[in-house]
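Heads up, the chain below is alone and in the form predicted alone; it's given as structure tokens.
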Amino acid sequence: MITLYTSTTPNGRKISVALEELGIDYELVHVDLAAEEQLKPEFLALNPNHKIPVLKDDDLVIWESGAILLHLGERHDPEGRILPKDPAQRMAAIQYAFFQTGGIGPNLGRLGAALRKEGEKNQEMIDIFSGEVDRLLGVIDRILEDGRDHLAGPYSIGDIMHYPWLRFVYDLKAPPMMTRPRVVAWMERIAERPAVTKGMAIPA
């Protein structure tokens, strides 16, 4: 039995998208971050870092979204739907998953925090993180310039890792994305997948 502890964040939605892609039955536990349920002893027993998502797969408990996706791909993906079976494509998918955790995720997170800061904002920090997001979108654009449909070639955890974070950039029609047609088309290909639509709406 799989249980997903999650909330309405990009990292949480990575996992619900993956589970929907794999067609796996799972139990959903909505962790209310505003109520600080992630700091309660019962949640800390699952993840001492008090972050969602957490996946419980029978007796195995996994936290960190990239690790969860890798686990799902290795244990529950015999057809290679999210983790390709071809060795080169598999490693590319893992590579782009790591690229997200060190790139788009932290930089968009810090940019959002700087923009939400009450009172006088630190324009230097906003400029730094905005510039890095722009640079990283340029990297994605270069990856896609050979005509591939997705980062690793086939759809994979590399795309799943990026999409929930970049979705709000797309929705805002922010110039760093909208001036890169290849990146926009890639986002739209991902958005058209039924499992992505369903996974992005979890938890409701």
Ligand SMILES: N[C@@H](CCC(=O)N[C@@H](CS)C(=O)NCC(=O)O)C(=O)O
Contents of the next structure:
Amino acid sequence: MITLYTSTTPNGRKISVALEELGIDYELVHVDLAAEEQLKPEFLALNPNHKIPVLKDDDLVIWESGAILLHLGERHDPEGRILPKDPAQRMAAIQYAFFQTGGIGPNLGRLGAALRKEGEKNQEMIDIFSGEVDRLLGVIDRILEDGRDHLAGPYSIGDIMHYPWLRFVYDLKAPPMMTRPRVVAWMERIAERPAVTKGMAIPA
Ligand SMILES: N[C@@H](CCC(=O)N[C@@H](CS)C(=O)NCC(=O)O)C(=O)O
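Could you output the structure for the form predicted in complex with this ligand, given that the previous block was the form predicted alone?
Shown next: the complete complex, the earlier chain at its head.
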């Protein structure tokens, strides 16, 4: 039995997108972050880092979205729908998943926090993080330059890690993305997948 502890945020949606792609039945627990449910002892017992997503797969409890996706790929993906079977593509998928956790994830996260900050904004922080997001989108553009459809070749956890975060940039029609048609086309290819539409709406 799989249980996903999640919320209406990009890190949580990585996992609902993957579960929908794999067609796995799962129970959903909506953790209300605004009400600080992640700080309650029951949740801290699952993840001492007090963050969603957390996945319970029978007796196994996993936190960190990249680790959860890797687990789903290893245990629940016989056809290689999110974790390719070809060894080189598989390692590329893992590489791009790690690339997101150290790249787009923290930089876009901190940019969002700097922009949402009440009162006087810290322009230096905004410039640093927006500059890094722009640079990272340039890296993705360069990766897609050889005509591949997805980061690792076939669709994979590498794309799933990036999509929910970059969806903000796409929806805002922000220039760092819109000036890169290859990146826009990649986002739109991912968006066309029915499992992405479904997973991005979870939890409602
Ligand atoms: N590196 C973590 C980041 C998870 C994360 O930042 N979760 C946020 C929501 S998107 C959260 O639960 N924040 C609540 C808190 O920090 O108390 C992952 O990839 O799973």
